[in-house]
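Next comes just one chain, in structure tokens: the form predicted on its own.
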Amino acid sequence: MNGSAGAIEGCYWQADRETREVSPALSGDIKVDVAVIGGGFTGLAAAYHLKAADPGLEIAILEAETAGFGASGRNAGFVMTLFGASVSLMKALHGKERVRQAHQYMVSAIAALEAMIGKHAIDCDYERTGFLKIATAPAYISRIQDEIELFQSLGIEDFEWLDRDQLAARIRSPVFLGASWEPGCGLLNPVKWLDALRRLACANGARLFEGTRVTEVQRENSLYRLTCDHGTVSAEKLVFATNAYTHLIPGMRSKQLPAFSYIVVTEPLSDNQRAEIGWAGREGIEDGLNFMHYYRLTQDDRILAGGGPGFIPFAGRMNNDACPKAWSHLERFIGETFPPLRGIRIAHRWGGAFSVTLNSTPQIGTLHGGSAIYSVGCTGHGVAMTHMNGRIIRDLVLGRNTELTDLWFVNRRSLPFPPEPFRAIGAKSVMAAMALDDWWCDRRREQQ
């Protein structure tokens, strides 16, 4: 495979991406110490950390498309502390102490990301903007304030409630009733961050093979044999860094399922439009719905908005990157949230899949006595998490017992997804309940 890196259709981050040569596809048979399947944030971070820890390791990264073709090249670039689907769900499933540990892990992940950006002078448009979780109905005020109280009860003072007037001093919308303010979060350009990880991993000696789809994984004695279209890879250790695509690998189908999210980006805002809505702090924003909306400003002052009604395909089908209904919803959402922007031109539209586990909790684990490692279930919050997960994968590959490998979500037993059609029935039932809750909360707001 030759030429420049393939663009994701409609994706804003790809629009001004500098052309780079695609790494050649695998041709022939090779033997390595570690084979990494997947060239996104997780796979590249794992390869980088492994080579930094043991430069003598032979590492091959096998990517079916081009590096970052999945969620790593399609996300909104939020660098945030949210672990799992929501704080309330994590508390209900795992208890308060594990919520505290997970939050600390994410704080450490952001610190490590910032340190890496500084150490290597990475240009990825990183901004420490802080994060607002906004209430647009009274029910969401209670929900968000309960989260703040939970964190405060755990000794975490990173969150502050802003009332309607305090929030309006930052950003103005007639539907904003208040928000949680978390200053320790940020924003970046995910494709620039991905390209930096790619350069660092390859500069340290990892070999990246793009356009190299793994069609079969076999265990032969003490080695893994990976069959690709035009060659094979033999490896002592194997890393599944495939996230939303993991269910396509034989034997891994039950560990996660793909859920699709969609994004639109407006044309650049004028000075008058910016003045109408404020947003001088450029904070990343999310609302309190179950099917949350997330939005931010880009470097050239466009609004990126994503989320809303989610979509989980039957049998894990991955050909759902386009959804005109979701894009229309987001266009209306921008106008309803910021009336001065109603009718603004949408310049970019795209979508893609992220990984969800049965309990919406990220999972990192080992198989076959520790010779294979997998990471799934970032639940759309993986920008900072995947970089830190790469360190856990490093320690697991090297057989180290560390504070990272002792974390409660590493090698934790979890229930598998059932086969179809029960998987689809369960997913649709959960999504229907979430949508009904959102409708009820919004309806009560409209009645007041």
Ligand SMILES: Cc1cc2nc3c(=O)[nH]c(=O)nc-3n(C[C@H](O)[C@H](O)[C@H](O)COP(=O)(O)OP(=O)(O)OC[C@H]3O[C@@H](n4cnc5c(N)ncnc54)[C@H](O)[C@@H]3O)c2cc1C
Second form
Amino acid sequence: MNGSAGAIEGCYWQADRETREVSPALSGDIKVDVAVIGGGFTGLAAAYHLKAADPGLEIAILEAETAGFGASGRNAGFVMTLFGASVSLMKALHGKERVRQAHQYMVSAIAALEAMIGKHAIDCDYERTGFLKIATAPAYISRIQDEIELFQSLGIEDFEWLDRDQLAARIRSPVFLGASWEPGCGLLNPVKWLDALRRLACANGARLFEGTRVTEVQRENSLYRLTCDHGTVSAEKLVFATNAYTHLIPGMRSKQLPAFSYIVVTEPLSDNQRAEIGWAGREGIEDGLNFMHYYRLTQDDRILAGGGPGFIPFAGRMNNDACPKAWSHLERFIGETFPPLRGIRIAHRWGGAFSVTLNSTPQIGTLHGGSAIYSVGCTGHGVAMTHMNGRIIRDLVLGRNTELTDLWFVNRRSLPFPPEPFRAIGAKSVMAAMALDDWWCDRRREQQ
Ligand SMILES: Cc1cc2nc3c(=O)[nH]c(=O)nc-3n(C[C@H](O)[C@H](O)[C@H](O)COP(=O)(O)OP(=O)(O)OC[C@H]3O[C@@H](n4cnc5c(N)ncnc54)[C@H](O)[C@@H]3O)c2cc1C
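Now that you have shown the form predicted on its own, what about the form predicted together with this ligand?
Up next: the whole complex, starting with the chain shown before.
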């Protein structure tokens, strides 16, 4: 695996971390019931739920770098209901009923996350701020209103349209034309959430091995044999919780590809700056572009802004965490969105990879008759989803047929990505079409 070592130093959440526990690397040969590859939200949640369901299970979590090294330690911390890349794409691909089921799944994922925080008194700066999807050009007004109407036609009343004035009463920007308001969403500090999951999974008896890269997966006599740098693991069941790195594991190349997203965080806003832009409700915000921008306040009142033009590397190369062009774009974006903040100092810059499947739909699948489970394609919306996915993985590992394992995105037949260079040509064509659409909509905004 060509990792992206040294990539997360710029990350605000990592800098804000007070202490970090370190688990030893695997040394020697061990045998467990379940081996989990990947120590992000998915792997830790799966291990936590498995141990809670069956305390007798021997579980090893094998993490190549440190827990949270992937997207889990670098995301924006939006706890949201968006499933897959976009509502309109999900409807076009899977139909209205599946959009309804996916939304209900995400609502239950947020409820499960909040219940977990409450049950274990987890300090992860969780705030039920709600979520605004903002229209910054006329084309986005109708698209966002269509989404609200779609949900209403499905009996879902979780979204409300705010017109320009209603929105301005919450947050002021000359480019905001209206928004969809979804009160059921929240924000958290992803690294504090990650550290809590890690503690709870380990307290339940799962064993975490950091600095333990799995370099080979073999299957002999119904047992998996995983080769790591300084040891091996034999296991009856295997969970690939490797997200955007999954393609680097031999045999898993075509399941997903990594897409990079970049983030900047400003210095803390002064009281005057806060007063000028409003934002008393601290809502999480996204805009309506295909290459959406997402932004929020941190606990100490900095603006975290991410997104904009994304990047899909050739052959899934993972050494793309730094992107000065994307960071400059975000810096300009903050000034254009909030003119009183033009020129504000950027204190943190980083990037990371999320996982995309061929049809941009999250997928939990099984291999070898259910002995191995993988989870890919949470896109940039995996914070709440991964926690619930951990329960699906639990049920699949335990061989239970439940409402969760019956969900339409579990064990769905999916098309594999083609090999390079066709993959790159396809990805570039789709991204070019998305960028053209964004340019067209923004051009109409400029002509207003
Ligand atoms: C910049 C960015 C912003 C985002 N913002 C949000 C947001 O605001 N809200 C939201 O809902 N979602 C967001 N996401 C998406 C969300 O972070 C992910 O969906 C989620 O963290 C995925 O968790 P995971 O555990 O599946 O994967 P990861 O956190 O990527 O974990 C995979 C782990 O597997 C390890 N690994 C890989 N290969 C091996 C191997 N061979 N051996 C051992 N270990 C291995 C990696 O080191 C890594 O730690 C964002 C993503 C990015 C990149």
